[in-house]
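First, one chain by itself: the form predicted on its own, in structure tokens.
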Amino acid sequence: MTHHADVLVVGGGVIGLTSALELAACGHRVRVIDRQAVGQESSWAGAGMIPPGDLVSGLMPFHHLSVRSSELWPELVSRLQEMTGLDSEYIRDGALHLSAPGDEATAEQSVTAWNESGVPAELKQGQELPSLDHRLELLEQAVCYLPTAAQVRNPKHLQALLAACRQLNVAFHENHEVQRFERGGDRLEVVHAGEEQFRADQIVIATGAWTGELASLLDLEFPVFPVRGQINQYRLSHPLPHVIERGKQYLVPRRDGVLLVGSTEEHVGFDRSEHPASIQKLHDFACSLLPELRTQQPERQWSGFRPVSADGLPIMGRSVELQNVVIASGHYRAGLSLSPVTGEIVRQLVRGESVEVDLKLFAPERFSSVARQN
């Protein structure tokens, strides 16, 4: 059988799910394929921190898409629950950035370079954050803090967006892994799943870690591999005020009172066991933190590959080699957190729109011959 549509989005996590939001809200008849169910990936398995913007790579191209993301998040949220009723919990609840072992930034340092950035940011000793109760050992610390730092509850906002994007007629194709394309010169005018094909006018490739697999069906070059991230889940009988970060570390309180540890790094391919050692690294830092959790084990762990590209940047944009593609892919830690900034890259170039964010650092077209040759 043979489907139609305006925009295929070939993959079904947050980034496809913000992208076929913002195109069917536009009027746009959007398809969603996915290998398994949608949102059951690194989507799903990270802790949902919103920075409000990026420091650590040094790249304010990087910086100000983070910025803008984090702008866009309480005007999403608001329009899902609008729309669906449901809750993705976000909140605007704030961070403290520890510095790291080994880190020779300061927290005085890092104060300076936030708010020279345009993102305020304090310097705080434990005593002196209210909210910050006794069980935290980081009374005599100083740290920085992100009073616009905020999170939400992955799987719920994934909950929500699939409800609004079944409200907006969005179709799912679940369980259709892609199998072969055809291409027709400089488009791709067939993508095979299972028993099924779907013809677009354009196509979205969102398929986060496996993106590197799929473009080797197209003989395109878009290096993005597999990083396995590890994370605790413990339960506290009050949850902390804050969101709490020691380099790539960090603490992430529920309002319910679940608490999430992660997260690991670990280059082994889509391996899905359980490292015992990296489990027992997260379990040592949050009791090197909360004392309270000596006494405990996590009450549940799990992974999630993340999508890394070769040079650690998105690739975000308009494929060079075929003109009604558009790559939207190798976010690494922080496809939740932009999510939504992307989803407008993507409404944009999908409707020929002027793009507001500048896209050249992260242009598909680096990691091609294509490239390379000019």
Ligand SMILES: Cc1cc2nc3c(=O)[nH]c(=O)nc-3n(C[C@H](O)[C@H](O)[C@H](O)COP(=O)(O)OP(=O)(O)OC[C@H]3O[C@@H](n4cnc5c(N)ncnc54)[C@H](O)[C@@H]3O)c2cc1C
Second form
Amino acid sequence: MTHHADVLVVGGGVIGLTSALELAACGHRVRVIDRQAVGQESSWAGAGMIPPGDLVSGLMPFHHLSVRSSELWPELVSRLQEMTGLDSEYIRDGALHLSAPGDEATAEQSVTAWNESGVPAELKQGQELPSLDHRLELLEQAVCYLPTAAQVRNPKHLQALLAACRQLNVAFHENHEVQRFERGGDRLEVVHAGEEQFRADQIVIATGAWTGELASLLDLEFPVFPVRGQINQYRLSHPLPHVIERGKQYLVPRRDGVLLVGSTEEHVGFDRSEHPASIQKLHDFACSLLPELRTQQPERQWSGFRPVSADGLPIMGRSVELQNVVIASGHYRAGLSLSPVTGEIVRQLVRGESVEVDLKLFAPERFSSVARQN
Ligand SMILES: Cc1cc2nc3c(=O)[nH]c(=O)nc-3n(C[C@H](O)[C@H](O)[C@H](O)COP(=O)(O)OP(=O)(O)OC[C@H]3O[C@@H](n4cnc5c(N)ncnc54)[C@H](O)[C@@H]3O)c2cc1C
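Next up, the form predicted in complex with the named molecule in place of the form predicted on its own?
Below, the chain from earlier opens the complete complex, with every other chain and molecule after it.
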């Protein structure tokens, strides 16, 4: 059977679902195809932290992308709640950044850097954080506090996105793995998934860590690889008031007392097996900050595959080889936080609107052999 659409979105993670929502809201007939139930991969597994910007990459366009996305979150979640009654549990509860061993920048320098980039940041001492002072070790040192950092409960957010998409008549084809494509000149004509065929004016590729594999079916180069991250879950009788980060490790407190402790970076391909050493490493980290966890074991743990591109930056833009294909992938550690701005960019690209964000740094052609030959 052949299905037709204005836009076909391949991949139903947070990037694909947000893109589908934005396009359907503008009146396009959208179909989403996923090889399993949507929203089960990295987007489900992530911790849901939404930083107010990015100073890690040292790249201002990436910082601006992150700032823009952080600004879009409140409107997106209230729109979803109005449409569906579902709460994504978005909270702007701030984040404390503790210096990690080997950090060159002191808390004072971090505060200055954030403020200079336009993001509010404050220097805090333990006694200025009375709700944490007696619970958290290491608070004798000054810490950098980002009051506009936020978090979202990603499994709930995915449910809200899915429900809103359904209300806007987005058609879902779950358990359909894209296995083959038919090209016609500089267009992608047919997408094959099992016995089904899909034709669309425009096709959005949002297949996360599997984008490299999918692109190779098209003879395109989109070097995107999985970086596995594990999370331990605990339960606290009194939730912590803020997200707490120390280097690449963090504590993310949900409102109901659930505490997520993440995360690892493991280059193990698509290996889903449990790694006890990683679970222990996260446990040791959590106990080093929060002594009350020393008497607990994680009640649950899981892992997910972050999609990382060869240069660590997202790939967002129209393919130079295939004129009706838009790529939105490679968001690495920031795919949840960057999903609103990515949905906006995909909508603008598909509809031929001007894109406000400077996309040069994220252009798909930076990896393309066609571009390299020119
Ligand atoms: C432990 C961990 C913690 C994280 N914490 C955060 C955080 O705090 N903040 C943040 O912003 N980000 C975080 N991230 C990163 C974030 O989760 C990802 O960047 C984001 O989810 C990527 O979304 P996606 O839609 O591109 O990919 P995914 O959610 O992986 O979705 C890709 C979809 O494509 C489908 N697919 C793949 N191949 C095919 C095919 N051939 N045919 C059909 N469908 C296909 C898959 O089934 C899947 O549903 C974290 C990630 C992990 C693992």
